[in-house]
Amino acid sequence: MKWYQDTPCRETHGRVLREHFGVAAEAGQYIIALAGNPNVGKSTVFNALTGLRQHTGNWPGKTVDNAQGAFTYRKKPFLLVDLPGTYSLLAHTVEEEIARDFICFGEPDATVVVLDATCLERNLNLALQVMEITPNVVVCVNLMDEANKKKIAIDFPALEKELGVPVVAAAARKGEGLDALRETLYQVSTGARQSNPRRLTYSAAVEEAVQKLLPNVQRLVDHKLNPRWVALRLLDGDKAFLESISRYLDLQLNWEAPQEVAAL
């Protein structure tokens, strides 16, 4: 169960989405993040799922487009948030920072990572980084029509087993694979399908350092963030991101404490 599914945390999560990401979700709406490298057909997937039910603006304080769209499946409402195209979540660019912060602090119910079927080896880097943050990942291998033209064959059961998350084949511009993608998003978002993402193993020295940090990190972030991932970022020494984590945790304390007092 996610931290914000408990009252009064749900209201706090809504404020994080509205005030820091410009995402105003309706009550009961499942939040889906859409991530991917540039030129993998991510916008085509977004348009195919949401149709005309879209809204475009800017991310708060940024000049980067923020596209959101709604769709309904099995009588459940979904809000799809199209993240900026990025090759990494290590935040060397504004686009990377936005994508990383939304997946981490926005706590989407599921994150779709769109890959190009013709060059999986290049795209999988982003998928693996997202899987380090959250287990609620769906990999959408798009552009299967182009892969077929190039006679590229992909063993999807083996890929799904290797990654430990659902993998869906698609050719979005032809409308192929979209029904399977909707069903998979439904299952992951509602908790009907649980994943066990492959955990990357680093050098012995890094793993030893992570284990030393974990007890303190777990006490600090509680169940609000993935403690192993935070420990790895601490080892990176990314000062800007450490400040983001600090601001996020301060917001949780400032917003939740008054509600907790009122509930007593």
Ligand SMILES: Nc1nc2c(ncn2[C@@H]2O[C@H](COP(=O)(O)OP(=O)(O)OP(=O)(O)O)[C@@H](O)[C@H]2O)c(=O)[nH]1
Contents of the next structure:
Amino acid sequence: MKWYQDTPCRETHGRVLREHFGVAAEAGQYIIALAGNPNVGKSTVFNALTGLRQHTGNWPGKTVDNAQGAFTYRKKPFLLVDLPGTYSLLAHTVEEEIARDFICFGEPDATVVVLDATCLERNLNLALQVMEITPNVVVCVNLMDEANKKKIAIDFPALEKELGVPVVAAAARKGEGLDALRETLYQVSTGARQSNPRRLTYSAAVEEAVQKLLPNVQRLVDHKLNPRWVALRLLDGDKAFLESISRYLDLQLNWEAPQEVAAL
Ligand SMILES: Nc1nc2c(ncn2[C@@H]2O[C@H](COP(=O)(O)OP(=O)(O)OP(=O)(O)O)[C@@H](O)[C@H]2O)c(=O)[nH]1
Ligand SMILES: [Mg+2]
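Having seen the form predicted alone, the form predicted in complex with the named molecule:
Time for the whole complex; same chain goes first.
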């Protein structure tokens, strides 16, 4: 399910992608974001999927590399966008801000989160954060060859069940797991496969505050963003995120205004 309503926003979506992210998508192309911690093999996955059909530059207004590449699968066109490596999406760095803003406002049809199979517990943090924003997530557990060498065994069915999103094993440098990744991306992007991401539950006080905020947040962001996630950011006092909402969604927000937050 998308937080964005489909057809009426398509034109706006193309404009947001072009102007804010420098991504020139063709009509009908599925947009896939590629996220992950630094050095987990994102670019290796990106190169393996897109081959030479790549375009590199910078994110608009930033000195951070941006790579986009196209591929076709089952006669459907895909555009893969390689995001900067980040440990979190809380936007403490310019890389985190770019990754978060693209996942939130670039409205990708699916987001791949590449994880390092040899240190899943650290990497899963980012996957859970992405799953709070969007249900259209595919987890790609990469570096399986390294995990095998270290005798690390991963129970994939259990991991998939726990996360509630598709999980694919890969050793991208050897080209392993990429067929399964393409097929899973196809299924998630076309809506043939629906996910049910595990939802993080916070303390009773936070959950209560989220419930208080939700009606107003829902009205404000309409279907454009996951309202629960926006409410959590408001509770976080994340002013930079409010600025992003104003910028991308053309909404005038005044941080002093939400009385529900002030009253908490
Ligand atoms: N053994 C092994 N090495 C891999 C695999 N995938 C990628 N690598 C290697 O891991 C290193 C980092 O890969 P990159 O693709 O640059 O990782 P990245 O996530 O794009 O890194 P940043 O963009 O710097 O965050 C490279 O030396 C790759 O060759 C894999 O499946 N197995
Ligand atoms: Mg890279």
